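Next up: just one chain, as structure tokens, the form predicted on its own.
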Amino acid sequence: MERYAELQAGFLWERARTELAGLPHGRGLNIAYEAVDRHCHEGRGAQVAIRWHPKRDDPIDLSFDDLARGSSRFANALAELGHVGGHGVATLAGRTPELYLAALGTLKSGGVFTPLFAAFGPDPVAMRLDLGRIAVLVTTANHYRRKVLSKRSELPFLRHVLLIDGGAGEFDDPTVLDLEPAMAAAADRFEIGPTDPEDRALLHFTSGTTGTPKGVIHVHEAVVAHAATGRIVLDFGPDDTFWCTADPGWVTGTSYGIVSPLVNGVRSIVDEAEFDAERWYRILQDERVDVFYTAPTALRMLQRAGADLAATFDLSSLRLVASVGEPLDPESLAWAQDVFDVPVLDTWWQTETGGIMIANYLTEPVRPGSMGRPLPGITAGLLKLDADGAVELDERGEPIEIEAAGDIGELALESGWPSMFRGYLDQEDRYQRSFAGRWYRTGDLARFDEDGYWWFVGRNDDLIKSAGHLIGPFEVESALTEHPAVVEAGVIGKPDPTIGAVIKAFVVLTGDYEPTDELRRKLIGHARKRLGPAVAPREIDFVTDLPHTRSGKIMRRLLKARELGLDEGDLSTLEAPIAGQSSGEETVGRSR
């Protein structure tokens, strides 16, 4: 890899665009295409792009040509229904490869997917397939029957129901069908057909604090990116094997799940199973995997399981760790750089981003609890808040920036890479919110040091102000992990009529130490001497999980509503016990 300046100085996203190939004729530019069409006509159709583990039973190889033509059958089939350009997608399913070809169908077809995890139930399920006027959702007799039918009558715009392993008989529906047969009475080729780089193609959901889901529009331009930050970022080679254990129904799921391997053409690994630390180890060591993309939650929970576990396999293959999700603290990477020997780099980015816009690389020295620096192509910057959390504009209405190394701001990026969100689903006005000038405005607080190194402080709505101190909850977090007691904490403040708010930490401890009063004493002292008694919590409560976000996010706000007795909000996005490997049904514990 080059370094970063130099990978800085000579980047631009135009250039980037010509590395593709684009739709045959120039009509355009087509994300399926550039995943596994392309390397069909390149001839390298052969090889194996997707190497499926099921939960029981030996692995199943796809090759880019199985892809190519598992996706041009379920295009045709969507045309042999009616569903012809513009039409919603949804998958409510696994990680089975009926998943993968559904996804890279219906993007041939000019329609919209949208995931939604298995995880979910009725309502939520129901509400996004209404929001995002889903025509056609592929799932399971078993998901049908419990999470759909009974909404049936709600969703004017559900036209087909598709399920992936039969049963169809069982409802007594002309328009529940069963895929297998469909995709066998359907040709194997199909056209794709003219697709400007600016029409729809994706449609994530994710949750704000309250209200409705967001739905995030992303469209073809996007695979741009896509295809660039798994080079830049993931060191994409030709020969790799690559594993990123998130689930679709979350965006890393889809932009380096699915369409980041399969554009730079390296295979990839897709495990139906839920976290399973041996499972996992054996993974890596057996299918020789080079680069393991994963979350800092998971990695924690390996780390529960023990190093001595890790020792009995021989993980040598692997030349690269990335993770994503929330930041890492420094004790989980140092944990992971001794078990895995290898570079173990942090990124950050968003749904809206649609890919990595700040990380470490491979090339560059790591500076543990830091996100990195911006991708390059990515300008970053930070903005000015006021005591209400609002942009603070010069006299000619511009956004204030921070310039000096250190301070805190909003994490801005500036607008227009291919990868951008182009809008809220239905909700214009919420998407302009989202931009100060020519920012993009993240949301999330942080600071840059005097070498360009990012930091995440924390989430605007969840800085703590207390005795005039403003106190970013992961920097109490990362001091707290630093104990070997702790492998996880989640900070929120707690309101107080003094000072303005208390910090308090729920802390999940390893297996080797026990929650009593003293080791609560203990952990406070520690706190105070990594961070002094102004920062220090003074209040902990010792959990057995943490809720997260299904990205690894610890959700903080539903911590505070549950510690002081509020309305939870929408939960419909709580993880289930891994982050990004939730394939069964809802349950509650480490979550969103």
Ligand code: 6R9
The other form holds:
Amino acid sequence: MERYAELQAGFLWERARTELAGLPHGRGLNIAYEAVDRHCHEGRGAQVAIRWHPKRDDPIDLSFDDLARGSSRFANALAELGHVGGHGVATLAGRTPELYLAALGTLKSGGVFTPLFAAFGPDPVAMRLDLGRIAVLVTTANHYRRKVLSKRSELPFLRHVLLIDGGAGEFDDPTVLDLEPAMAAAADRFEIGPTDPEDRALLHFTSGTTGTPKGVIHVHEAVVAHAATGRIVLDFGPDDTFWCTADPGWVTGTSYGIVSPLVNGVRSIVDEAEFDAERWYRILQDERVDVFYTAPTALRMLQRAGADLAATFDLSSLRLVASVGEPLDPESLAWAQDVFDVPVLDTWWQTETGGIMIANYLTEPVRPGSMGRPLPGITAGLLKLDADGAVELDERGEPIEIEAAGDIGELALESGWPSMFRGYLDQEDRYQRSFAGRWYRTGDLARFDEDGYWWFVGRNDDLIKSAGHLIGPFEVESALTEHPAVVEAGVIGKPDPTIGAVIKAFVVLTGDYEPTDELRRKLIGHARKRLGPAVAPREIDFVTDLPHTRSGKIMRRLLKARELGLDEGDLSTLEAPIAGQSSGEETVGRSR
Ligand code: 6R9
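After the form predicted on its own, can we look at the form predicted in complex with the ligand?
Everything in the complex follows now, all chains and molecules, and the chain you saw is the first one.
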């Protein structure tokens, strides 16, 4: 692998583009062609592309040929129903092969693919189907009956529902069809139509802190970034087995759970089941996983399950572990490095960026707590903000960039990379507002150090103003998790008439500690020593779990709303408590 400096010097997006095949006869660029058909044309069709672990039964292999044929059948089935270009197709399903075939088949057919979390309830589903003007929904009979049926009349755009597990007869509705016979009747070859790199391909919903979710639009050109970042950061090689634990309902599970590994020809693990520490270690061991991409919250859940459990498995196949979604605190990083005995690389990106933008690299020293350095081809900047959080402009009206290491500003990226989002659906104003001059504003606060490593400070909205200090919850949480009693902490500012806000922490303890007043005092003492009295929490509550989004982010605004007895806002992305580890969904009944 090339070192960072060399990579940066030699990197051009135009050149990364030439590593892709492009559609035959100069018909453009299509994600699904790069992900599957290309491998078949180049003689790799028999290789395993996805090794699927159903919830209960033995794993099943899908080769690139299988994916090519299955996705073609899906595209033909769509065409048969009259969906030929620009149509929105959503999945509301667990991580089963049909989800992956639907994703790839939709892209082949010129449609726009939207994955929804299977655990969403009726309201969030209806809202997204409506906002996304979804024409075809791929789901199970059970989801349809429980979540969509009663709202069907409010969804005029929804023309067809395809049931993965059959049972359409129950609904006595010509627009509700069984997927399997529709696919079986369709041809397994499909010629992908001309695809402009700027054609829409993916629509991901990401919830704002309040109000309606934003629909983030990506185009086929994004595959250039999916491909390159997989090689540069995740170090994909042809013989690798890769496991991205994210559900496609979160952008990570699409960019790195579908597109990037397939385009790079690596074998991917897809696990239908939800988190289970023992199961995860077993998969890592038995599948000889080389590269593991997960979230800090999952690493902390593994940590909670104890090092003893980890020690009973042979994890020696691993070459690197990477994480995304939240800051990877130095304590969790050290734990993971110890247990997996490989470099653990934090990576930073967003739904809007489509792919990894800032990362640590296998070839470079890791700075614990830092998200690393910008990818080659990516220019990161730090914009100066005024007291109201607005970008400060110079006399020419250009945003002022922070030049000094250590100062805090808003993380911005110079626009123009291939996987940059091309819009918020129906919210052009909001899209325009997320740019300042040539910069895309991420809404995250950060700083950089003398060596160009970037450090996450917090979401702009989560920042706490207390006694004249600006405090990012992450630095307080990170100090708390350093204490051996603490697995996870969530920190908020509680409004206070005198000092603006009092820092309050919600703390999850490891199994070895009891929630006592004495421990509370000790933790406050520990935090004061680490952070100073102005930044240390004044109050600590012991809790058994913190509220997380389905992508594993601590929902600080919910902690705050509950603390203050305020409206809890949009909770559609709230993850069910980890304890039972079930999303409350039953397995899709299927015979095999
Ligand atoms: C891929 C994804 C984006 C937000 C982002 C930031 C937070 C992601 C992070 C991180 C600290 C990291 N975030 N990675 N914060 N360190 N390595 O997560 O997309 O769901 O849109 O969230 O997640 O706040 O702005 P998305």
